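Next comes just one chain, in structure tokens: the form predicted on its own.
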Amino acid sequence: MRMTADVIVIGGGLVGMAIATGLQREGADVLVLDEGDVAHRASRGNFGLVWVQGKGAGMPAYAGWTRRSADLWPGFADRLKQETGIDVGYRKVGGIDIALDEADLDERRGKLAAIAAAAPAETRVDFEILDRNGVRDILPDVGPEVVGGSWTAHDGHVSPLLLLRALVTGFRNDGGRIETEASVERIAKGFSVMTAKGSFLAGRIVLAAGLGSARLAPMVGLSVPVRPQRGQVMITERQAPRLHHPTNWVRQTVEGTIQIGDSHEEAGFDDGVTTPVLRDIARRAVRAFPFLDGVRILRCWGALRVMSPDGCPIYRQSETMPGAFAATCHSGVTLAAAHAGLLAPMIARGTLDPSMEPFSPTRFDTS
């Protein structure tokens, strides 16, 4: 079989978008395969946060590989918009994650404390805890419930869509090729993956499937555990500009309309809505923003998380099929300027660095 590309990206969402994107840039000639609309694709159903604070419990590494990918945003963004035209929206203002009472905001300050704590000077994310005036004194409409929050200026947010739109725009700019229906059937060694629309060969390969890639991962000698975990988000009529800064729950899109969500389910792959979730969203909402209550809900998703055992992304090169890679993560919008700067030169040169060794599947290995 003649040589297809230099590398195989699995999968044509936000994560392997990115990956490829970053490979291109290294001067791989790369292929990316893609099921198309049928994907059970997060970045469909992404509620935009390029989100810092909170993340990296119980495994520093993630905190800095999350703090390095912000610090890299700004830089990522400005580089699509020359290179293909397209404004993500993305917007560095900083973020607050809103209580409701005071028990959520202790819980809420010992746990950034202690992930600062555990973090390396470089990678450390500085938080605030506010108080009731805190908070609204950066957003003038929250209700007499919310009790304080927290703040960090390494927050932000993007439109998901739009970002996805440059990351397609920007790899086919620079030679990069998109097959799409092409769910794959088998990987064998060589890499010679067969696919419904074909076989094709390349000399290294990336799993960037996100649920599917549980399925693809034994083909190639790697472990991949991760399971679907549903939100539901609704989205409303367009409002004059008053949220400027993102929140946990709502946020403000560049296009004037409000998202609301933050839903967290286990109910396997059905990705669709229910009423008693959307219901205690929407009460939520109103609590934290009681201007929301006279404002019409245009559209409601679900989506699907790619959920791993502890919740933190999953990198490793295959030792029995060197060339191999598999990446995943439920962050695909927040780690997206590291899977493209710091992931796809890694793999470009054939390995990945000593400091992503924390995110190896073996942490999950009982025996």
Contents of the next structure:
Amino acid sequence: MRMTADVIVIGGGLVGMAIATGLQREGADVLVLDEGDVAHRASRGNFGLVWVQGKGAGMPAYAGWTRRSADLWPGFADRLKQETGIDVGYRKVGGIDIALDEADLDERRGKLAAIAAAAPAETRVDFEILDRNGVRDILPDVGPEVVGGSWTAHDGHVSPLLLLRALVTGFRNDGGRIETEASVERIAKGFSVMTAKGSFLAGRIVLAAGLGSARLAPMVGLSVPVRPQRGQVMITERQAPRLHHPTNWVRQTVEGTIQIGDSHEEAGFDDGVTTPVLRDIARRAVRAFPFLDGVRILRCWGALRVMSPDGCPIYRQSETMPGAFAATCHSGVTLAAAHAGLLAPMIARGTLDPSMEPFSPTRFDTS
Amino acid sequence: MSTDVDIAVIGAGPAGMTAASTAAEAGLSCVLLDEQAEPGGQIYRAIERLAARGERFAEILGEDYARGAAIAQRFRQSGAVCQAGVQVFDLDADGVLGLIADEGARWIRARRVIVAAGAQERPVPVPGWTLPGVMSLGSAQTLLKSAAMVSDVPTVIAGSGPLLYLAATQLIEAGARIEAVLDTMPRERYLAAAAGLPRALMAGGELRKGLAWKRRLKNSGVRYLSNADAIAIAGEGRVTGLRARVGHRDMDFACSLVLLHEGVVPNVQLAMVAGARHDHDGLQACWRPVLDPFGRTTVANILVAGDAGGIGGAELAAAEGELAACAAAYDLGCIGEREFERRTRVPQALVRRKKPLRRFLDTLFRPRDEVLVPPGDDTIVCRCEEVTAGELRRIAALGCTGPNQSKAFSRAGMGPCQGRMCALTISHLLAAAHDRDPAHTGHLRLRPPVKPVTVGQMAGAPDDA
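Next up, the form predicted together with its partner chain in place of the form predicted on its own?
Okay, now the whole complex, with that chain kicking things off.
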């Protein structure tokens, strides 16, 4: 099978579908190549935050990029709803990173101040450090061990599953093509993409294959040094609405379930769960929100973050094979609006803005 | 948590009780875990109280049921520890089990785990199956066995399989108000299965016994209609009737209780959660763990015995329990090769002898297509999240080929039942939508806990779990 398109996007997760959607809106004929039902799929296991605070320490470009995406999110969600009828449940209600001890809160204060100080005025993130009562005003359910927290109005959350469904639905409705079970084996000049389902041709390609991009990038003269970092998560039975604002590791979903994370583990490609980690997550959750003690867990899972060495995204066009782009990050939900609205138009124009230079993987070169 | 026990057996039916007895008799420390208050499993439920409940009751349940008493007695004398009223909510590849009981959650580690979790009734997603007043025939039989209870409201039984004849007859004889029994087995199945009949007859007395139950049902005076199809349950807020096509005629039945049954399938949840590989069994139209002849799964410390590894019935289950325990004892160095061969000879011969019968029954009672994939778009597939067949077909049309992606898109399979009531239907529906084999479509990836456990209970896990 040989099929042609203007652009082939490799990867049907949140990063790939957001870029594909953006390219389609620029008028491109886009083909998405995706894996099958069982794949690593960070898009299926993630936490669903559109989260700004704390992002980009030591990398102002990332802080600004995140802030710009959060600014675009309301319009992005509205347009998806108009075009697909799917409400992805985005709520920009402001979020709190709660602290269980004073040292943690002090460290937070310093970190957020440093990020703000390094940011240009237009993307600076105003934050507030709350004491116990300040947190309780916003989240009355916090327990006595919560000493405070940091707040920004830019944070919010969304259903990541509905987001992916909306992106796929909108893309297909507008004539976009998605080939599933088409794992990419090889990419040759031209570009010719060899898959389990045959070869596909396009003048431009975008690697948005998450952890798979590490293997594919050298085929087009790029380097995407990403590794899996496991996060374990649990989700409870539905509860009446009571947590009206997300925290970065406990949030009530639009369906009413309460999602509790997170862990940061170097466990290779094992996306299973382990009792000691789940126990620690549960202990911390009960300290933060004592009512969770008696709430039943429905399901626990592990998911693999797509981590670069500094935790920040990688965006780059190949110098040796122009027309081949790589895009990867571990915050595909937060950055979805920027990927569709800002990054995709650059790819459609054929060149990344100079402002994207800080995201080049050359920053990892040791020489 | 150090290693607590040599062998943990999950499920106290014929396979589990026999496995536990065998392991304990071989000198291994063994604990048998079961959700019920007493051993017996589904088939021998409340078996140890049988004698106390009188001859009439024993006669209704039959001599096969009574055979369980000997298995239970052997188990009680074996030295294996019985922990009843315990749910296993997690099992990992290292043999750590998460348990939940009235007093809370706890974790144990076993050197080998034998999963003998038995069968569950196949979900029967017909229109109206989620209405109050619909239950499975197996549940009704369970109430009869454990509490000597039968409902006195007008009842229709619909379905097929050996249990239909047995349980329907038992309920009628116990005094239930059965308006009609609708047998959904297509008549042409007799032809399909006929070639296997002679060997099946030689496999043992079960077939004759099954025919005797069917005769007893037909002679009971209750209306029995064969070749029924297109079952749809009617009612607003609760069951008021049932419509079916019988032959070429649509018939309506007024009733307030419907008992459905379309055979049983392996209870695969724990073996799947532990990571054991499962293949699709085309004839039984279900998933079953990949096992060696002694019940070893693809996960080193975990074995499966009995119906949990593929439907075979009580007698076969007991033999498989014996084999799995011998394999575990051998692997742990508790018995040598010669002893292993000596002990496994008889149960292996029984397994070989029973195979032709199973094939015959599977061919005869293979579920109809409308049981595997609801033809109507309005029929609910996932009860927990109320996802319909139509919604799943729409998602399939988006290009979604497997149950894990359809779960992410539709929430089908995300509810508290952990796919117990929908996973098979979802796989079969997606396979049909893409015109491919369910083996290729794959199954829902199960995630612990398979039984609900609270956040607080999880917080209480020991430091070395």
